[in-house]
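A lone chain, given as structure tokens: the form predicted alone.
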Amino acid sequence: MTPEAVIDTLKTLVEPDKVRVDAESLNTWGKDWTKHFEPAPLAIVFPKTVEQVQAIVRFANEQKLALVPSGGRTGLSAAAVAANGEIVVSFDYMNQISDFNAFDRTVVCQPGVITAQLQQFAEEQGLYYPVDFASAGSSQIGGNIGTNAGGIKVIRYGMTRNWVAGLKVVTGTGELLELNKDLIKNATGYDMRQLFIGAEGTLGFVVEATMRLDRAPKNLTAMVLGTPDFDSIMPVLHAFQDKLDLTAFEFFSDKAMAKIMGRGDVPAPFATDCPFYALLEFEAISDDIANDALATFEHCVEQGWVLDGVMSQSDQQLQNLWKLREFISETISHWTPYKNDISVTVGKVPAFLHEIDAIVGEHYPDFEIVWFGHIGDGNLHLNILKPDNLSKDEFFEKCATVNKWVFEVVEKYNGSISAEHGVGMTKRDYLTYSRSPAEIAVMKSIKAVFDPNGIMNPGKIFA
């Protein structure tokens, strides 16, 4: 079949109009916010029912078509990227909320639906989404599901996975399967829900996902502490989670907190210069609990961990406070970063950072190292910035040097070569350091099921 005629047949499947092939359409929905590949698909089409997903599906599938899903195309993976001619099913008009349940806490969502866009209706009926990162405001539930997003509360509330109570999926051969109906309890088998779970579309795609919602925490109050060096960061979590339920632990270098000073939206949240700076959040619900933040603080200090700090006494201190971390990607995006997501266990975090940057540092003096990341988790985000002096070309060739030592090491701690972001086409040929040959054939073996001839999302995870 002619490139027109699937374009064709594409516009009898869905509205007419909601099929685009215009060059500014394609550049737009055929790439996500990797700047490694260039987009190049054929179409992108618009669904706005689970039918016509299905047809899309069952037409791709009888003409062997690659299919691409796209959400809000934040990704950092290349996982939502058509560089090969493939059809970008876009959910952007799935986006309904539907059937709250006040019993259950819970909520169906259509794919398209965005993330701040579901906290937001938790918050109008007096619970909460916690799941949250930098990107709420533009990245969908479904593409969130696919990666089994994280962000900066999985210390509190852990990962996408622990808040979906049931998926409605299209498989590759355009089957509408309907995963644990919603139940708390069900020992029935595979849980097939935990599959579409990070497998980033290349199973199938999500068209229907009840989430569920928690209460709404009370009093969030955030205290910024500035630290010597990395490895006093370890005891003032430690510290902290003794006295505290902490619902966030996050940390940041001192490059990235020049970065958004440079900035000048954001005020500095103390005088003192220091090398490495931890955001820890809780919930300040009687003075009881401010007080032992305080009193904690202190042993820090006496401790010689911290050297200043500040706790949030408004809203407005609370947010801004925030600010400091989470606009740090968004910041830095203008030096073309090279990003990895990596992580190991928690204890492990200090001598694997040092490792990993006496390489970096080693090997590419010149090149200006971010480290910030959910150190409560484990996760580091290790960002190398683009020197003007190189070719974006250029830049990634160097990185790619450095991944290989990178991931290395993360294979001698037993760590996590994506914590967070997947795995796409960014990280695709590195997956053995991770998995093990057995572990990625049984995968493959799982993919066959789901998609015999291949269309969804081919090339993403593994070749």
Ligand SMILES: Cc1cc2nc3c(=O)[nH]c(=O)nc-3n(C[C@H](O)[C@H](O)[C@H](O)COP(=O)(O)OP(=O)(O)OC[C@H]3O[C@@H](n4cnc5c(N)ncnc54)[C@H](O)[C@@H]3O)c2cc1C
Given for the second form:
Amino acid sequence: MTPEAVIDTLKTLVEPDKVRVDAESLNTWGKDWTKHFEPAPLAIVFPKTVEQVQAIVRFANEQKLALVPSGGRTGLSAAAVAANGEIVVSFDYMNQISDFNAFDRTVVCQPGVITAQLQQFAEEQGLYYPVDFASAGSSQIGGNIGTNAGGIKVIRYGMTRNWVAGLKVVTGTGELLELNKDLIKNATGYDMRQLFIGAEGTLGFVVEATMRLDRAPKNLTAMVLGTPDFDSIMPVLHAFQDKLDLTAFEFFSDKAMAKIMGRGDVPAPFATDCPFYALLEFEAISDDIANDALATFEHCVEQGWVLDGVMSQSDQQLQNLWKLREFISETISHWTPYKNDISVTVGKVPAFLHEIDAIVGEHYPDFEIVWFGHIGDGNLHLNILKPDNLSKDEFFEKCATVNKWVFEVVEKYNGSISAEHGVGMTKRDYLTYSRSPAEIAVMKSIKAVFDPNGIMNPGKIFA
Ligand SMILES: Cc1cc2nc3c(=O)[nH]c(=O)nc-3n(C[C@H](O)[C@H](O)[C@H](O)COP(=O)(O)OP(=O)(O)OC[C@H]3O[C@@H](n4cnc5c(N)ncnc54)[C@H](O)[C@@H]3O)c2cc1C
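Having seen the form predicted alone, I'd like the form predicted in complex with the named molecule now, please.
All chains and molecules follow, beginning with the one already shown.
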């Protein structure tokens, strides 16, 4: 079939004006947040119903056409990028929330529901959807499930996986499966719902998700603490975890702080300049808890682990403190950062970070490095900023050569080369540092079951 005939047929499968082939649309929906690959899709289709999704998949199988599921396109691993003439399937028009069940605390979402839309819906019911991160205003539930998104509240609430009660999926053969029926207890064999979470659209499309909600947290209070060195951050984490149930524990370096201050629209937390900062959050539901937090802060100062600190006294202050951490990704995107999103078990973080830092210092002496991340979960974001004198391609090439050393350390510590951003295309050549050949073979066999013709997001996760 010619490309023109493919486009004409697509127009019969969805509403004719829900197929776009203009250059601007191809560029917009053909990429995510990464800048490694040039978008080059054949067309963008916007189904409005599950039946339309099934029709697209069946047609793609007949004609052996590649499909790329597309959510809010905030992904950081090029998993939603269409760089090889694929058809992008966007869920922008399947974005309704329905069937709220107060008893089960569940709600049914179409895949195109924006993460912040679900958070807002939960709030209106007096409840809480806890998966949160800086791109929540654009990312979609389908994309969050595709990446098993984490974010800033994982230490207390876990990843997206924890909040998916049930899924409806259209597999790579066009079959509609209802997975887990929203049950809490269901011991009837393989839980295939879990396979689709984090599958990066390689097994099929999520066309509906029943999401769980939680009780709303009360009187959230944040502290930002400045530490004299990286080694002090983990004892601070332990000291606070001994006394409080934390809802977040994040860290960032002085370079990240300098970039945020450079924006001019976020107030400094305190006057002291520190090499590293920790941001922690808890529910101050009683005076005792607030007093425990202050006593722990004083203990950390006495131990020399903390140089200065501040505790939010109002919602506005809470939000301002969070901006210090939440604005980092967006702010440094100006420098086309090369991102690594690595993790180890929490106890290994200090030794691991020292080794990585030494490698980075040795191999990237001229590059500006910005560290930040969800350190309470063992997840570190290593961002290398592009100097003005290098082209994007030269810069990415230089960064890629050092990956080998970084990922050897990840492997040595039994860690992950991608904690939460996914493998996509940017990390697929490094998968063997985190997964054994036997595991990869099983993963490929699973893909072949759900997607025998390999039409679902080819080239993602595996080469
Ligand atoms: C500023 C910023 C901060 C971020 N912070 C975090 C963070 O703290 N934690 C974190 O985990 N991530 C973070 N991210 C990454 C990103 O927001 C998440 O990976 C998010 O889950 C992607 O959702 P999306 O809707 O944008 O998906 P997309 O980027 O559109 O797609 C992601 C993957 O999901 C697949 N997909 C999309 N829709 C479907 C569907 N309906 N069915 C099957 N597969 C589908 C795509 O094919 C792709 O493989 C951040 C990104 C930015 C830009």
